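Below sits a lone chain in structure tokens, taken as the form predicted on its own.
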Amino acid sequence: MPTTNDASPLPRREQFPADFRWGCATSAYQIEGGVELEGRGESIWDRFCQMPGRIRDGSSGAVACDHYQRWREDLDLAADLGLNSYRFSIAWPRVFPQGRGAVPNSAGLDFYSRLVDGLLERGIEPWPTLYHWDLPQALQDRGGWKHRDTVAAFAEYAAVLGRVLGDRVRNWTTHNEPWCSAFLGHREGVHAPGVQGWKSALQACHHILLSHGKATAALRAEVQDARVGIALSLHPCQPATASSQDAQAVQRHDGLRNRWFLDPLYGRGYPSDIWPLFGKNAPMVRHNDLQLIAAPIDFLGINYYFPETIKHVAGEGPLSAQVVHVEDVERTATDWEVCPQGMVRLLERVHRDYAPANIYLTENGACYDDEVAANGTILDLQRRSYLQRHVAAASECVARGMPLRGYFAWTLLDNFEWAEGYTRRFGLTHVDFKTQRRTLKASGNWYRDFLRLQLDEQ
């Protein structure tokens, strides 16, 4: 039997159901470019990238992969891979340059309409995400996610997209990784809009979750057979030692990292064991907010990258918990631990504790420094091994009866990697950012062979 680089058996397509969704995921600000074309408004990431020292290489997403103009070429890449689904995000400031208004930007809507049509023409199911972190700057100037009015603006935006694309799009994701939007953007300040503070982060987080609930209702009102979900960045957590203190620290850390999102989405409210720890920084929650957040979802998207190891550290933030660096484990170029079995443990826990009807791995991927051979081929053997092992872990989840319905590799193209700029590459396709030339890597070739075998057998 063929094996991966670490001698683990390669996954086989027949280990998955025939209707399993196979895709790649991307996001608008990371690939589109064209930030000043056809009426697009400024986003918080456009503004953030102008601030000195915020982006590692001083770059921005102004051009990125030029996907806004090269989308046909990129959809051809997706079709050649054999994808049956493609997850992309819609840039809110392309649709509403000022965040909201009586009339949306028709050029922006036309772009996403063409993109959806292009996917369908290639036999690929569109999976749009409404929000992948690029809030219109005009809304940020009025308070952004800390302000409750942004919730209403997001619901209006969702309704317009449902009205325009709902005749061709069934699967909708409201938010991608609200933890990042709230805590990287509003507590640590390392992502846009660059705000720091627990109070701002927790209030922004509540409004993002509330906007998910309201957008879910708006989409269902516009799209008769809409399937609506949310994509969460979740992590299996383990204690650094066998001490009871570290075990309790894991419980507290998990309360914010995972349960702060899962519990309210599944009707349990915010975790009562850690809410008191935030004191005056706890968010303001109005009557009926939690009911709106808990609107039933059709699927749960899980973005899995790595596990976290936790130790108790008194006074380390309100949770007195710290993520520790584990030695002697395999790591990616971003220093993330490689642990396919962590994905199995995570899905098993979510399946057991929350019982979602459908789970999709909406992101899974790895950053490595690509090796370009003399003939121009990209020998990303570590990424290929990573991909193979995680697809094998996904097959284990299916075999163990978890309701896993699809897998989306992160990502189709090397792109603008947020605060890391262009110093990090996650793509299955190499992008030369000077020429915009696309070259499928060894990892992409393996994924294509794995998926095309499925097509050839049908």
Contents of the next structure:
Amino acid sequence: MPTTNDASPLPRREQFPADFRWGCATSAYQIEGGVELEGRGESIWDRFCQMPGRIRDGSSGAVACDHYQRWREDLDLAADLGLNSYRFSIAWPRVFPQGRGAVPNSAGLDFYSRLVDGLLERGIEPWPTLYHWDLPQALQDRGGWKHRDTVAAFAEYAAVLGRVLGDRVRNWTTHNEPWCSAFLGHREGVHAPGVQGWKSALQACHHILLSHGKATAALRAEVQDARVGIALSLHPCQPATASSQDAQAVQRHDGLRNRWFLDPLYGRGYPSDIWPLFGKNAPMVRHNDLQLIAAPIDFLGINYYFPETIKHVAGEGPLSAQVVHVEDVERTATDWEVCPQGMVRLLERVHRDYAPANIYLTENGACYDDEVAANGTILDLQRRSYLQRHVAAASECVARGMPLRGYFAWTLLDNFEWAEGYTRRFGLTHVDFKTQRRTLKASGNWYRDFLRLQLDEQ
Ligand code: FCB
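How about the form predicted together with beta-D-fucopyranose, since we already have the form predicted on its own?
Below is the whole assembly, all chains and molecules, this chain first.
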């Protein structure tokens, strides 16, 4: 494996504006546990984890990091790191155990209310995400995201949160990575609800985007100074060869991976170059839907992990495009290519083509097989280098005039990594899942020094 380029200069905090948001991101199902506590309803992930063979180690998020009960300790960790912002998600089944209803579950709402207060007390800005994949199972039983009624249910849920937290929360993210909800959940079936098919995926995707638009309006109606955005998983795409066929395959792949989300959000409708390729699987779109999806947003969240290399393969799905595995590049333990410059290229492109007023890197991080040394420390030098190089790439974006306003490392704690269970660790903090003991890793220590020491020096 090629070695990491540790010779590049380390980033410094003063390369960023003083009001830059520095955070970590987490999500409810991955850390909370306590799935039966205080009236929480079942989610599609609880159900999915029970299906044999779906989760690599047969586990679930039933306990996870037990954050539902240990949140104070976890917020202390966040404060100790020197974060000024914290991105977390709200579990819809805690708020509406049956997905919707006249009266929300007050115990569930109280948890998030306490969490928000706990953050503010520690000087940390709360950045909630309304949907990070844990749909109430009761809504799935009625068709889930494939069914248009789920859109209205999401807007009701958003309104309730706006009403309850809007006096203390300013920055709202509607959805996390709709590509994953739609395509991993409804085409490949490797995520909940485990459905397979293009038609389901494209329809679910449309409803998710529509629900983003409606939730944006609902939040604005409830919270006067709300800043609303969405977090997309975006990938810079490059051709496998210099052939014109591969160049066209990149266009098509990019059409679904990136433009299928960005275009409608920025008022251009679905990409007309690839829409016809879906034939009868294209989604049902009603009059006015695209206008609702294009509701102006205050910021674009980008989750950046890796670039993709694409080649033309006739008949490979409707797009005749395939992601190829490039040899001789640096990779993480999940086999994701490490490419900080890809992040710069991606932001440059988004800035040029869509001109969002504000961009936040709402997730960026890496999985490595951590080893706990005899003295209990975790010297995750590869993750530390990954973090340093991506923060340096973020500083390049700022220096080049892109409207990048914040960076959220994925993730505060090792956690339940979806279909990979507990076999994959992305945390800046190690979690011993037997004892729930938290230990800051070398990567976390560096982030802490970067955020705290350099600030103290100023
Ligand atoms: C992102 C997800 C997040 C986590 C990281 C590794 O796609 O948003 O929950 O799984 O990948």
